[in-house]
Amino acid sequence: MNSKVSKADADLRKILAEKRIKGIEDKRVGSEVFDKQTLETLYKLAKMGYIKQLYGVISTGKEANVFRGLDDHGNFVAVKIYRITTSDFKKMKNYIHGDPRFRVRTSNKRQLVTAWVSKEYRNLKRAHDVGIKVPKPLIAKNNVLIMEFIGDDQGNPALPMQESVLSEPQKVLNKVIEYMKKLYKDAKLVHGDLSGFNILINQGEPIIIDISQGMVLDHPLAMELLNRDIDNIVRDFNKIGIKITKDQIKAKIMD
């Protein structure tokens, strides 16, 4: 192990010991996810009461890991930490620069990730405020987003639709289309990456997640992204025997 990794692991152990963030199960992610500034951000969030303990990974993606945590009141929270070293900066730059809510004109990777996290927070809030079931966003700071935990009272996370057996798939599809319509009509957004991988099933109900690249309707890519979302939903529900066409879904959204 090189000295750089050793120092990162030492920093992680120190902050876990001194700053009330403890219990991470997979230490292998430490040097990749928990750089010095991320640890400092987690410390600040801990002091604010958003994190008391941080446990194992719920999900791992190319750009971010989501951890299960506890806040000062003993409530489970989801802690999404974007990795500065492995994020797709070209994609982030394209989606942020075309969004009129942001004026990021920088090639600084950390600043770009911070803007991306803020974008996800704001998209979640807009969706939540119009009644779409998404994880309620709690706070965004630097490369860390803390939001409502979706799962049971024991801390077991809800599974993605792609890994779930749906007892009422038609009901789930109807609700997903309703949320797509609310997102478009009321929140003035399109998801941009909607599929069975980004829909959690919690007690039979769909929950929309991973809305970081969601776009406002006046973005030049908005309709392209909406059509892609519709194609994905048609494909995923056709696979489980629910027949619906792209035109049918689009008509419901635009109605």
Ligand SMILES: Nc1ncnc2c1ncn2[C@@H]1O[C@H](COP(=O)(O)OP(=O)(O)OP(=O)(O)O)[C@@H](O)[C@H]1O
Given for the second form:
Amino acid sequence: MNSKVSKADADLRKILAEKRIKGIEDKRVGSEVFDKQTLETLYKLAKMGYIKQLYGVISTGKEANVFRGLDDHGNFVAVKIYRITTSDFKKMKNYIHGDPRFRVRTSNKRQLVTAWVSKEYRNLKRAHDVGIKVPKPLIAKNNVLIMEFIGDDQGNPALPMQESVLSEPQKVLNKVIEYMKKLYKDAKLVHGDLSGFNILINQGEPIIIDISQGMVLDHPLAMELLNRDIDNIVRDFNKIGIKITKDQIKAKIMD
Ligand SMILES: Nc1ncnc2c1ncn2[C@@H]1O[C@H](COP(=O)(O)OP(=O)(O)OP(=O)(O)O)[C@@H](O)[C@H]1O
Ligand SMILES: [Mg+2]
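Please supply the coordinates for the form predicted in complex with this ligand, as a counterpart to the form predicted on its own shown previously.
Below is the whole assembly, all chains and molecules, this chain first.
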């Protein structure tokens, strides 16, 4: 028998026996269960104090599931767990190979997902550091990203703009444009998947999320992504009755 594998098995059994994360054993998403490496990663994060308890799923996406958790200090956290099997590797590969911050030249799925998660962490940090409201990133490890939980004190997550009714849509749009500008001018990034789906509304305020595909400006695709982001914002705000054009947004960002 392979001694490395059996040692890993023994380690995992030990960690499982410690039952460090409450509620993890029955965390199923549909028919999905956490694979072994994800479990190991979660237990390591538990040992480090990042998660003490994992509650139900907030969202099941194409590539990742987002859970609400609790850390050792009793704060809610958002735990985004990427699936190794069903992630869009072609997309990940294209985006990562063009990013000068990453020297990953691999086609190995786990390594790609790890790079992807660390890219999301770094993009969030860069955005956070220039004053854009995003969930503060706490740690990235393998296929798991832990970040600030956006929602109320009771643990109810904030809803995406697409599912919210805005009482002051013009104010929200102004903030979103301000953040797009900050991202572009100060963080030197474009989001790349910005739309009403990736803007959470918390007490009437927009918070930008899901920035894993965010690109540095010197990437050849950056301008194309920025244009697409602007198109999406125009479409989603026109839909709720706010008049704004692509050129107006562009002028504000480049101003
Ligand atoms: N920090 C957070 N706090 C509260 N809820 C969150 C947080 N991050 C994400 N969510 C919830 O999870 C949903 C999905 O998150 P996100 O957009 O990051 O992943 P995704 O769209 O599933 O990613 P992908 O499309 O790459 O699989 C969000 O719409 C939101 O409801
Ligand atoms: Mg999303």
